[in-house]
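The chain below stands alone and is given in structure tokens; this is the form predicted on its own.
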Amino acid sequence: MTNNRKIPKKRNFLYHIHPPSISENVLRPTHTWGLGGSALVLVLMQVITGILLLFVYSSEMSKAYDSIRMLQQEVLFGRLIRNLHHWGANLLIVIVFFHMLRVFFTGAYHNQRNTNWWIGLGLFLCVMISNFTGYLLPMDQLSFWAITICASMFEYIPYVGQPVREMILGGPDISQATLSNFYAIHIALVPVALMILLPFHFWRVRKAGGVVEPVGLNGKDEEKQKKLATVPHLVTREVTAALVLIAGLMIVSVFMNAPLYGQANPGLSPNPTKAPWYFSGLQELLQHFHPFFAVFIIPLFLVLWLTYLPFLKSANSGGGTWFLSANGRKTGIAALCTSLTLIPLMIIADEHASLFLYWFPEISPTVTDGVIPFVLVLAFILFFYGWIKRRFTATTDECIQAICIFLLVTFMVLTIAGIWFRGSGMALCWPWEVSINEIATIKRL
């Protein structure tokens, strides 16, 4: 049923970021899940709590850890502010990540929206850099050795790896120069980049006509429903979602404290030494592939693929429909099940038989040896693409989506394995054994 009632046009600042009226289809919670607005709320909370932390934090290497301890023990609501900042930063990565998945799986990155996809990649990079640089600031054992592990990965990038590593750290090892660099990037460079990219991002959404509207499974527009005024229908939902998000984060911050281990000690490394959780998938790759492929080639392929996505011609250029079509859902489920079954088995097999990293147990792996498993992985992906196309009579869009789901779930499995299934010496173990080991490590540190 179509409602031809005209929406009155009024002067309102909100109309710079939202159209005056919006389709009832777009207001469905399951269409966007409010992820874009949630990310903006979290960014604002990070700015506010970050400014409050600056009143206490000292960026001198000898005082950084003590300033965090004083913040938690002596400053009124200091622990709560740090908890909000810490958990908000981690949640921001998750929200932005799922927001990008929502854009991808609804096809909202084609035509006039392709520029916004690249801006979104830039925003995600800013969020990752902000979390990475902020991770070191407490200068405890957890942050010191996690950054040490991540910095060492740069060494495997040919030609420029070592100079880039020393430029980031300000020298060969973590020092006062490192802390100063990370501090400046965290409180100055990244916020400035966000202040530039965020308004541009929302402006591009507004210029494209707002959030992409759903289309039917047959590729045609769904039956047009009545238009509703942005104020109050959309704004009320956005404010409600923001308040629920803030309340949830506040509850988590009240009952869960941000971790703080013993003061950083370069002479005493934890066992195991793990990267931050959002780099655990990359660290897990190092257990199975030669570092040149795990740290350089595979991430490079991923970055190039994400950058090239908007250039792919799509029959679903209108976007708006989750997983393209009913057949797209089937191919997606097939990719999901394949990854959830195959990857854990391969991790276990590689742990005991060294299927990927060591082809000959008596020979240390070299870059040349690493080519073989990498080529086999690419061959499997091509085989899987062909199988999906034949088995489900899938379109090119549906096959590409299935491959992306397979790779996405694979990376998630690797991340989960790195976080919860790697114990002492990075050996596979059960999650409760990892917890017991971490408790013992905290007591020792």
Ligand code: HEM
Contents of the next structure:
Amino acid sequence: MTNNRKIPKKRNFLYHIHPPSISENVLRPTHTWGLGGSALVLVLMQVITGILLLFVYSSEMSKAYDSIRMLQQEVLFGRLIRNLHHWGANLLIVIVFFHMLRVFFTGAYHNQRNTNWWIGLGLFLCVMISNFTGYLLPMDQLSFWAITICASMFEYIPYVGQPVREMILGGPDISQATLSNFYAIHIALVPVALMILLPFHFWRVRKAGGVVEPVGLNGKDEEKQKKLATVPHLVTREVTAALVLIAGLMIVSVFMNAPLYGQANPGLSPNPTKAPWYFSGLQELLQHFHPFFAVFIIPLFLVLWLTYLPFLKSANSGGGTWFLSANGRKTGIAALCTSLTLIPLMIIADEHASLFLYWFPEISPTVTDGVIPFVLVLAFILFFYGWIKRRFTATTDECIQAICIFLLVTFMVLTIAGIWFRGSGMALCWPWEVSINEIATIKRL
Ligand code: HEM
Ligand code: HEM
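For comparison with the form predicted on its own, would you give the structure of this protein in the form predicted in complex with protoporphyrin IX containing FE (HEM)?
Now the complete complex, all chains and molecules, led by this one.
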């Protein structure tokens, strides 16, 4: 293949998604890590396995649990299909999250790509709602109590929290109305939203001239690179990656069963009662901050920040440079190390010395008491910003990125603590003690 050889232009449906020719760079796995494509494959898998599940699943409160048991025990490949849907859904969250990080850390959300960032946020919401609503459908102890605990978090949102909670649940508690609402949202509303947003997302990538080009990769600039035909060079690689992903998911689903505990029992709450793993970080925050800050102010800040990001004009506005610069990588590592050492220590200290929530331990904490720890955390972030700036003579972009990395790693540490280090009564414990407590209270089938 010679440089910039003319690629014959034939009609092909794929050219709606990809340009007819691509530069050599695009073929490198590190270009996007295949994360957006993998997310698409998983969404399609969810739709296919979801439709198959519909043949057996019953959304009547009294029959839902038995329909899942029947599916697992009596339907040919029923357990496999359920496992595929379950593990696929969990993997989707991880992949979409990493896709978001790839976009963020290559600065691929500026200029003409900003719309795609906002569409992406909509897609992320859809994926989370799908997972959350799907979680209730098996109607076992795990799902019933996880949704109960999540719904109770809404109560801390001022004015609208309680009505929104009742609207979602279709009443004060989980009932047939809740299951019907979740079912409709799960199998109709969100899939339709996904089918509208996804083509729009891909069209925007194409409109922006394709995925952001890595800058200065091996010193080659774009003009000097070989041009290759998209079909077969890119497409065969994409299909292979998709098949490998599906095969991996199949293997996991053959050997690992999706959990199904005893039938939901509103009178017997398991100990500990945990939110689904992707909300564990939020639940962990509740252990340290007043609920008003943990479930309202902090998530609100996060959503506003994510929405505002594309408005920030940065030196990397063209996108393509991982972590902005060499100095950006150094400040990022400093933020990572600070979070990895500080946050576990704070979690342990708070458990024993009640640093955050029980600021005034002699009285029960009110919202005003919660203000002090929150302000202290904000003050620390400002201090950290100043420290990064002075210590690394960092630019504003690098400082902002370091703060983002600090918050991101903190969120991951909180999530890990919530999933693996919280046992009976939500007290800190070792991971093997967590499962002993759970199994003691709810029977696994
Ligand atoms: C179901 C979820 C999603 C799917 C299937 C999906 C799929 C894709 C695909 C296939 C691409 C092009 C190649 C690549 O980067 O891998 C892409 C690019 C992009 N995605 Fe997503 N995406 C999803 C969620 C998100 C989220 C949550 C965000 C951010 C909030 C996002 C923001 C973007 C942006 C800004 C681009 C353009 C990147 C560039 O030009 O380099 N996407 N997406
Ligand atoms: C992004 C897409 C989707 C995600 C993330 C998702 C996620 C989930 C999750 C986490 C569960 C609970 C699985 C379990 O542990 O038992 C579930 C159950 C279920 N989903 Fe989906 N789902 C998606 C799309 C669909 C679609 C399109 C349909 C049907 C049209 C569907 C139908 C079902 C049914 C019938 C169940 C109950 C069976 C069961 O719990 O095993 N899902 N889904």
